[in-house]
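Next up is one chain by itself, shown in structure tokens, the form predicted on its own.
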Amino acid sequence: MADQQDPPATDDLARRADVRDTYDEIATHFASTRAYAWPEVESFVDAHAASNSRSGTRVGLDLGCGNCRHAELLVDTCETVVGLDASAGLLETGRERARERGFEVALCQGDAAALPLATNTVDIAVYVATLHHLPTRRARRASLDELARVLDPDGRALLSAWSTAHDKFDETDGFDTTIEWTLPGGEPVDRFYHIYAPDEFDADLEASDLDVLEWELSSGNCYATVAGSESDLSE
């Protein structure tokens, strides 16, 4: 795998601010481009919609929201939607999306490797098309754990990725590259992609604090339901 030897934790962070800043130079054209919630996205809300029939309150969390076409899911399920990125500018994006659209949604920026959230307090998480834009390991598998921390013990996520079963890619192994957007007037800006092997997408869940509950492949994502370590798996 091109990257089991992770950077200096400086270094660590300063790729990342770097996969920030790009966000930030696309964060108006690639939003728009990002209208319509993923189905499968549709289909986890719904089940898990259909299968928690606890009362109280409720939190949902939409970690990478971009724009917050999937944290506008959320809403007629939970009483506060959290959408979290680490783009000022998408999270702007996401400002405006909820504001058209009439929908409520608190929005952070943060880190999705250190979480500002409290412990078991998610109730329904989405976290789709992020956790390969992490760079490095280290920082793909502390957001992992995370994840598993600020989830309730009978609350669900699912997650994707990136990976090498997509027919744009020849390669087998996991790797790193930069995939090109190009802005409305010609400029290509590089983004920074983790391309997962299946096999090591399953590795780094089964390394985290998440009990994984269901696995696919599905066009070319891996695509994982996940509980926190401390739910109840027995339902």
Contents of the next structure:
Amino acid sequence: MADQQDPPATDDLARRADVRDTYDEIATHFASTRAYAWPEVESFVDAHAASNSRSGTRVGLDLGCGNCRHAELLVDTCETVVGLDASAGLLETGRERARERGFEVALCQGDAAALPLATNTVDIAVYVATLHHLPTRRARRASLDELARVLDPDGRALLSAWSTAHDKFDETDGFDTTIEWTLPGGEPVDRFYHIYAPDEFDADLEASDLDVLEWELSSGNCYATVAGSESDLSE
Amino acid sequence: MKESLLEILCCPLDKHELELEDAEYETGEDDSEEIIDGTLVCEECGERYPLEDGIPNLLPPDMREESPA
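Can you return the structure of this protein in the form predicted in complex with its partner chain rather than the form predicted on its own?
The next block holds the full complex; its first chain is the one shown before.
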């Protein structure tokens, strides 16, 4: 069920395209400031690197991959790692990083709310700092269900989103905002964010097809470790 | 893009399989064959998705940018 304040679905796609355009514009500079993987992601990958049975044919997914700094963490334990992003500009930075650092990633341009990946194909996924860029609650919830669909029931994913728990914010309810990115020449570029209230993040996950295994607040972000849904194969 | 990736890619709209058309290949540094250019076509709805410069664009058609000349 869509929120009442959500615009029609056609506007939804146009707004997601706007976010894509924003990241095309700032891609090179943005990626240059994102050299290192997050420690929370490293811990997740270490914990789930080989925890399920399909070793040898494992598929990893970095959803909202940007410059592929997290895809890089998956290559050791996955036969195929897909780096998916809406922005062609960011995918180019991913290709560059993979070339420089000598790892292999299958790049794909796509939308997190309409994933172009087959059901139950993904064994390990990282979906960090991306969900909050989807401009409507409908798109964000669709995206969670899409992750549940592509994730194998034995697969695991780490999700993160920015939250009102961060020191930067005074609000306690979730809200939409734009946060400026300043290009090297000083030009500001607005980026859409939905800042989640922790209980709202929790509620959206509970309402989704994902199976929530762990949940925490860390560094002002909501994190969840989730599993895929069991029901997909019967469809 | 490696052709084997087609096993896990699908149409973002109806999730059916994609068929590769008009493919151009290139041999990479490690002797593996990469698809550099082509079109991915949904076997069910017929929607066509471009694959350019080695990267498939599987954004929903309404989100796809106007292709530059």
